[in-house]
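In the form predicted alone, a lone chain appears below as structure tokens.
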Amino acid sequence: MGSYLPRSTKVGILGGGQLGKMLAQEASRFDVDLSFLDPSASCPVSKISPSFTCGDFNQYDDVLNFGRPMNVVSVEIEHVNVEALRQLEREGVRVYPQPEVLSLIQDKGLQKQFYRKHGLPTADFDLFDGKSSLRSAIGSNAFDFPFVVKLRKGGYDGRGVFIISRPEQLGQVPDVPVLVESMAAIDKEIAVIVARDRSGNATAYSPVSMEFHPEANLVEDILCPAEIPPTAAESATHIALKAAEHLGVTGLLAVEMFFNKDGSLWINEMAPRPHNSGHLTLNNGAASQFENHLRILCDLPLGSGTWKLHSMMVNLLGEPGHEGLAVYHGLDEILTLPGVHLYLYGKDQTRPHRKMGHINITGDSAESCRQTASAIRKKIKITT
């Protein structure tokens, strides 16, 4: 029988946003010694963690100085200084996910090449150094309209993604390295999160469906189980496990996919960290994604990723036309609804479509969850 000595492993996390806050809340259950680095002194983690350092996770020296006292360093955001993490590894600090995994994930072009190399299904794509080479390809009819352009680096939550239906729309694309991929005939967007430990043991969470906000192009609702055929769910799980294995990742890997109208599955992109699509695991009977992330960092056995309750997540977004101190309307009414679990992220300032929190809904059917979600949308608003 193994032994567990609480707080014996010093764990450092780069990033102190809402993912870090939820990680800290789960860490208190295991009495894990968790420290955070974030450039914002008012980030969500700063309000609850006594071990918060204000510093830039994109700056080499800040990451190096923060990580040196730690036994393990991890992330809640993938856009961090990888060279500093490589140096920490050389100095004996364990880094999960590994720096080479983060380096690949930071570049959507490298991601696509990874899928192609390992036979993982994805959209047809081409890579371009900048706008001039892209224009030349369009002029030679290299691909058909419409198509999708994605910045290779820096994009997230829908930022850095452009749907191009005619040549003049290229003006909105920055002159930086991009990838171009064919449009998918999407039936559902889904995600599978894999937890993979230091020994290569892996468990996959049940696939979920994702529904996106039509203007902000970020996830608005998540539904578990995913609204796809059982055979497609099995295939999606297999693809996600295969991706994690080929990547060799230690930690969490969220694999976002398109379930297309012809029944095919394409990987869209991956994230090696806790993910918006996994928030349901806090309440639906699985070991939460945050708990499994901590188990991996502390070298503890993995928990189950299987749901026991139908569940739905509703993102709470800032109202259009409002920017300033956040005021929440309708909370008193929605908290009387059955199966409602509220998570506010602790962001003082709201702005249009900013993620301010989420609500998990649990019930005995997908329909009951949707009915509750509909009632929530009518009542809750986040304004100034």
Contents of the next structure:
2 protein chains.
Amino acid sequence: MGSYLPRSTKVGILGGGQLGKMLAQEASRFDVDLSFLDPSASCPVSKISPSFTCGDFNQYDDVLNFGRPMNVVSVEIEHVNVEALRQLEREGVRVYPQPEVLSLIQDKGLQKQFYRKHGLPTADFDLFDGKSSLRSAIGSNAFDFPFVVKLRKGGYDGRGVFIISRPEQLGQVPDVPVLVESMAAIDKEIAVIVARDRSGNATAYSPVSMEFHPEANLVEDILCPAEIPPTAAESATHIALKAAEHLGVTGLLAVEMFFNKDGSLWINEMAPRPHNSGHLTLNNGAASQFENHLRILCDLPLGSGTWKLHSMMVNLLGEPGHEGLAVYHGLDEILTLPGVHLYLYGKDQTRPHRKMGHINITGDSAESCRQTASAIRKKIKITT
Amino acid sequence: MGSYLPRSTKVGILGGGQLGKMLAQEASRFDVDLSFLDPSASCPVSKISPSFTCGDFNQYDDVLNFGRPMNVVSVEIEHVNVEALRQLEREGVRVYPQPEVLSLIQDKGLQKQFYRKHGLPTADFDLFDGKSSLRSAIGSNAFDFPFVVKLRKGGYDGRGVFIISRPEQLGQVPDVPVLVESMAAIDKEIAVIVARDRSGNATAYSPVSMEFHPEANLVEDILCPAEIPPTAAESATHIALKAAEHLGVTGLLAVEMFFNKDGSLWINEMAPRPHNSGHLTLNNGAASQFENHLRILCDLPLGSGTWKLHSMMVNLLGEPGHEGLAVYHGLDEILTLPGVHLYLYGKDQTRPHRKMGHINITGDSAESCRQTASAIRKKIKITT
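Moving from the form predicted alone to the form predicted together with another copy of the chain:
What follows is the whole complex; the chain from before opens it.
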């Protein structure tokens, strides 16, 4: 494109959560005409966007009516009505990520088959249509305890994942299609985000390492660059780029991986959208993941994902035992620290371990970021 | 403040231009309830804010009606109706910067008297109530040519400033109150932005140097850190902090200074709001000027203004000879350069030398920033 006419592309986003909110902030820098659809009238985007529609992105008609006036439709969540997106595509609306990518991602079983088909490393697995077939496989000692059972559909943030160490524990697993995975011997969990445009140009952000909240089963910290050997970082980047290419995705692809104790890398799962693990790209000197998502939707060239400052992200989670109007404690003590960038998502109500915001920390070293992060964790509490 | 309740403070801003737009972007990170008043229904803020009121910030009633429901009222432009702000203060609305600060700033004559009174260095000057008194002073050779005549009120971006080398040139000067200044022998023009909170805590951003557009009489480039000797940078910071303290301003104060060939520093003028010279604080690792403005309004502690990355800002100005719907050329060629952060202001119409946006450049050295900046100037054109 030789010339750019702002607001000439009408972009519609399914989902109005924090990812949509951060996308809107970047869109305003590019003067993009951006609209959102979300079922919650008080979602984060509703507070900041003049073009918010309240509707259900899982309802065929809501998605169709929202998408028809748009030139491009995209998502900030993968659990959306794909049939409506297929219809919009037939009607000439560009849909990124493509509907076929979304339906593959919506089914963890199809994801695993995709990895196997393309020789992308992942934990060994089997698929089961329900509990009886699963029980009989276990009865015939098909796998060693402990192993992992994942619901093929609907799980997120660790929900729908069960670690089974004894047969009795199968009780917790609902009678739906599942996949069974062997346990990884994990050294670090990492993620690589790839941005891939309509022409197939792709760029990968530096791998980041993730540290998990002991109880919440949620990412608590993200560190960039990832604390893994350089050769592992190269392989991880290569794997993520290959996954995006085989998938043929237009848009972002966040690839979560296990860096195992034996030095091997396994893909855990993928998300075709901006990702929690990429928030620190807002402050570390790169073109942010949200900016590159937007550039792809508007047919602008991809920006550099190279980080310039060491960075760390700390999720701000609702305090256990508190449910109701959110109050933030201790902010004043940490806002004076250098390199601290606060992002509140605008969720009125807090709940135990709810993602209420995050803080990006930038510094000259991983160590200085870690020190600030531990100060933040000590001081900030989100209660009612 | 020990605890922070988002949206508990209703903040109203007079002005909905690019400064307001960038303030809104930062406000969304803090989940602040922010409203704007601007006479133009298509101003930059109108496109991105769900709480925009179309009205004239120079009209007493418009400002009063807009400000009454607010807890705090502030500005992104100094040319506003101060009487209405005084009334709002009497009614218990907090107004930052304070009305008395705004009325002093609105009159360049009062500004100069303020500098003189407090021993703040500035060019020698005289005040005249109109043209006849000015002519007679010149007749009696009160000053040497060339000298500078400035309208006391209403000038901005170089408008209302006249350089007089020959008596005939007085023809251009309207018959209104003016000030006459001796010409500075300028080495560099610099600026220091101070953020000062309600308790009088103040922090200063590193001095930046400004390079001007040859014809437009507008800042074209801003470089941080400023290219002046460290001792001059220290003195400039000290002068800016003293000016803010003597003014007693709550909010931001941008202090523009001349660094003269003889090594002396003179204050040129001040603006009590976010300033063009502070845009690069959005990407250089500091807490941005917009963020600190907001923190002051919401009674949050000041954030660190320390830069972490060399940075440079290039203004994107409308091409001469073009007036109408703006089209941006060459963006695709520069968006791929590392460390390039685009800010389009969302002004539909371009005009010769109109500020349409800016690009923040971050890099490891001033030199790398300069190289990117010259590539940008070569490639980007804003036409119709």
